[in-house]
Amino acid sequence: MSTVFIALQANEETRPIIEAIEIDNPHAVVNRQPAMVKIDAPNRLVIRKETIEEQIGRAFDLQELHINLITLGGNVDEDDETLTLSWAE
C-alpha cells in the first residue's frame, strides 16, 4: 500500500477545502501544525468541487487549490469536478 498526500497552507480559505477533503475521505489522515495541513491517504485521495463548494457556500473552480497548494505526492488526474490523487498498482 502506498500513501498519497495534499499539503496546504493553514488559513481561513483552506478550513472549509480541509473539511471538505475529510468529508470525502473518511480513510484520511489530517496531520496539522502551525503553517500547513498535510492529508495522507492509502492509494487514493478524491477531491470534490461539489463537496467544497457545500463548505464554502459559493461555487468554486478547483485551480483555486493551487493557490494554497504546498506539495503533493500522487499521480494527479484532475477535471473540472474532482483532483484525484492515486497511485497505480
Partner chain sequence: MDMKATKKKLGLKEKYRVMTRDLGWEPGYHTKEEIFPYATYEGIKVHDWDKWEDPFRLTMDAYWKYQAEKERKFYAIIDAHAQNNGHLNITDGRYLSALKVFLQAISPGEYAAHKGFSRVGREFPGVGTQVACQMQAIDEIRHAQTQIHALSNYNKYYNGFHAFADARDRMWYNTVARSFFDDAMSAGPFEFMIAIGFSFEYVLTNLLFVPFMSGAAYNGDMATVTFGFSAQSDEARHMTLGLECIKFMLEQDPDNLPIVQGWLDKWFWRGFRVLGLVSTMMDYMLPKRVMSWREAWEIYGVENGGALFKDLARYGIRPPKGWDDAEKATDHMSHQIMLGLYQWSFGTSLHSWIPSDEDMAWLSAKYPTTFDKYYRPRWEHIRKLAAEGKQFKNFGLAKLCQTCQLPIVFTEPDDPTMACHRETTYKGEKYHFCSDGCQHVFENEPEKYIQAWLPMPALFAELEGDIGKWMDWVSLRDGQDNGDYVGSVDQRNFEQWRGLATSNS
Contents of the next structure:
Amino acid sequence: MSTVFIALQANEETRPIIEAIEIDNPHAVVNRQPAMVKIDAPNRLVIRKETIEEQIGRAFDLQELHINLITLGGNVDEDDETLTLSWAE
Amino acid sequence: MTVAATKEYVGVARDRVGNFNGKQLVYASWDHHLLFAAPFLLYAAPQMSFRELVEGPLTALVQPDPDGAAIDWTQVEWLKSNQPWTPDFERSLADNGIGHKDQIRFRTPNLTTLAVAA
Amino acid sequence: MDMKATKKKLGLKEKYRVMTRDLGWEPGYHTKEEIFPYATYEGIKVHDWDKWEDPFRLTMDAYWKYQAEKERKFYAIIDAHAQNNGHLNITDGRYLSALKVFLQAISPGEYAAHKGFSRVGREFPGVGTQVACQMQAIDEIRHAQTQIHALSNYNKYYNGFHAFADARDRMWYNTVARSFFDDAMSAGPFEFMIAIGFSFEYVLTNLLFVPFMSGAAYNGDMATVTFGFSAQSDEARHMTLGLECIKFMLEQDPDNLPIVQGWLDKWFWRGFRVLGLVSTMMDYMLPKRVMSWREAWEIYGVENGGALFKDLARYGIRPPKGWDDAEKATDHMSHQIMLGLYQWSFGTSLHSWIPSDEDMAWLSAKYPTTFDKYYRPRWEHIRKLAAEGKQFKNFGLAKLCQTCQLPIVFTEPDDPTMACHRETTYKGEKYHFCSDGCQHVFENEPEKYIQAWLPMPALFAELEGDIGKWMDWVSLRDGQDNGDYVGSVDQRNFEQWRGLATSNS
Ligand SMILES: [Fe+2]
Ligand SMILES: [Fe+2]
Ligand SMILES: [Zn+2]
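Return the structure block for the form predicted together with the partner chain; the form predicted alone was the one displayed.
Let us now look at the entire complex, which starts with that chain.
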C-alpha cells in the first residue's frame, strides 16, 4: 500500500470541495495544517465533479481545482467527470 | 563515461595552478575537530616552508577550539591524500610534495574536548 | 471556415486533442531531424511522440483563464501587505534570513527553469510536450517575478535583499543552487526534464515549498504565503509533467531504462544537496517552527518518494543510488550547514545566530540521537566564546565540493565525528568531493565538472584573497548585510518599528 494525496489551500472556495472529497472517499484522512489542507488516502483518491457541484450549488469545471491546488502525489488521470490519483498496486 | 554531446566535448580545468598568481591552494583539516565546519582553504607560495605553514596560518586558525593551544606539533600524526605521511618541517611545501589543491590532515588522538558529548 | 462546426462543446479529451495534437504538422521541405537536431543525441529512443499526454489535459485557453485568476488573487494580497506594514507582522526579525535564502538561492532558479523550459519546448518534437513545456516556461517566469515582487516589500526596510542576483551568482552558499540549474541547462532536453521536471519538481519540490509556505504562514508572513501558494498551484502540474515524462521514456523503449536510471541517481543527489539549505532554514531560521526537516523528510521523502519508486519499479526503476546516504544525512545536515553559515557569517548576505536554550531544547527533542551528542557541545562552546567577547569567526574559509559546490561540511555516512574526505585526480588535477554521491556525478562526466567556477578558489585566483574587494564584487555591505543577527541593523530596525506599531510611545 502507498499513500496518494492532494493538498489544497484552506479557504472559502475549497471548503465545499474538501467536503465533497470526503464524501466520495470515506477512507481518506484529512490533515489540517497552517493555511492548507492535505488529504491522504491509501492507493487511490477520486474527485468527482458531480459531488462538488452538489456541495457548492453551481456548475463546476474540475480544472478550477488548479487555482487552489498546492501539491499532489500519485499518477493523475483527469476527464470531464473525475480526477483520479493512484499508485500501481 | 563521457559527456553526451553532438560533437567532441573537451573541458578546460578552471582551477589550474597557473591561475593562482604564483601561489597554490592547500587544504588542511584536523580530524574529529568539527567546530571548524570544513577543511581550511589556505593560499600559500610553494616555496613556503612547512614550518611556516603550521606555525603561521594553521596555528592561528585552530585557536578557537578548546584543544587548540594544546597541540604539540611534533607529536601529531599527519596524512596527505588520506594516506599516512611524514612532513619535513624545514623544507618547502613543494619539496614536501604538497601540490596544488592537496589535502593534508592531522590527528591528535589525546585531544577530544568537543568530539562527542559524554 | 465553418464556424458552426466548433459550436458543439467539446469534451476534455477531445478538446485536448484538438488544441494540442492538431496544432502540429508534418514538415514538407525540411526533415524532422533538421528541425529537431537535439532530440536523439542523448541516446533516448522515442517511437511515438503522440503517446505523450498531459494527464490534466490542460489547453492554452483554459491555462490563460486560470493563470489570470491566480494573478488577481496574488496582487490583492500583495497590495494589502504593502499598505498595512505587513513586514511588521512577522514573528521575529530572524525570520528574514529564511526569506533571504529563498530570494538569493531559489527565485533565480525559477528564472533558470523558465529559460530551460523555453529551450526544451523548442527542442522536443512532440506537440503535447511542446505545449506542456511552453506553459511551464510561462509559469516559471511568473514565479520568479511574483517572488521578487513580493519580497521587494521587505527590501524597502531590511538588508540583504538588494543584490540577490549577485548573491546568487557569486556567493558561496548559493552556488549550490546555481550549479544545479547550470548543470541541468547545459544538458540535453531529456536530461533537463529528468533534472527539473522529475527530480526537482516531483521528488523535491514538496520539501522546498510546502515547509517554506507553512513556515511563512506560521510566522505571520502573508506575502510569502501568497507567492508560495500562487506558485505552488502550478507545481502540481509541473510534478505531473515530470512523472509523465519519465513514464513516457520508460514505455517508449527498454534501452532507455539505464540512461534514465543514471540521471535519476545523479539528479536525486544533486537535488538533495540543494535541500541542505532548506533543512537549515526549517530547523534554525524559523522563529516558530512547523515541523523539523527530519519530519518533512519522513512525509515527503520517505513516504511519498518511497511510494513513487515503488510505483516505478514496474518499469525496472530502483530507488536512486544515494537514497540510503540521504537517510543517514538527514539527522545531521541542517546542523552542519548552520554551523558553517555562523562561522563564515562575515561573508553571508543574511544573518545567523547562536541558537537559544529554547531552540536547543527543540533541536534535541527533534534530533534525539544526534543534536545533544554532536552539535550541542559545539554551539555551547561558540556561545561561551561569544560571552567572552570572542565571536567565533573561521577565517580559514572552506574546501568546496567540485560537484555541488557546498563547503565540505558533511561527515562520513557512518561516522558523524569524521569529516568526509573524497578526492580524485583527473588529467593531473586534484578534485575534492563532499560525498560518494558527488564523486560519482563527477566521475561520470569529468569534462563537464572540471570547468566549475568555485566561489572560494575564485576569491584567490581572481582577487588574491582580498575580502574587501570580494565584498564589493558580491555587493555585500559589511556591517549591514552580514554577521550575527544580534546587534545587527535589521534587529535594531525591526524591534524599533515593531515597538512603534504596537505602542503609543
Ligand atoms: Fe516554479
Ligand atoms: Fe515548477
Ligand atoms: Zn558535493
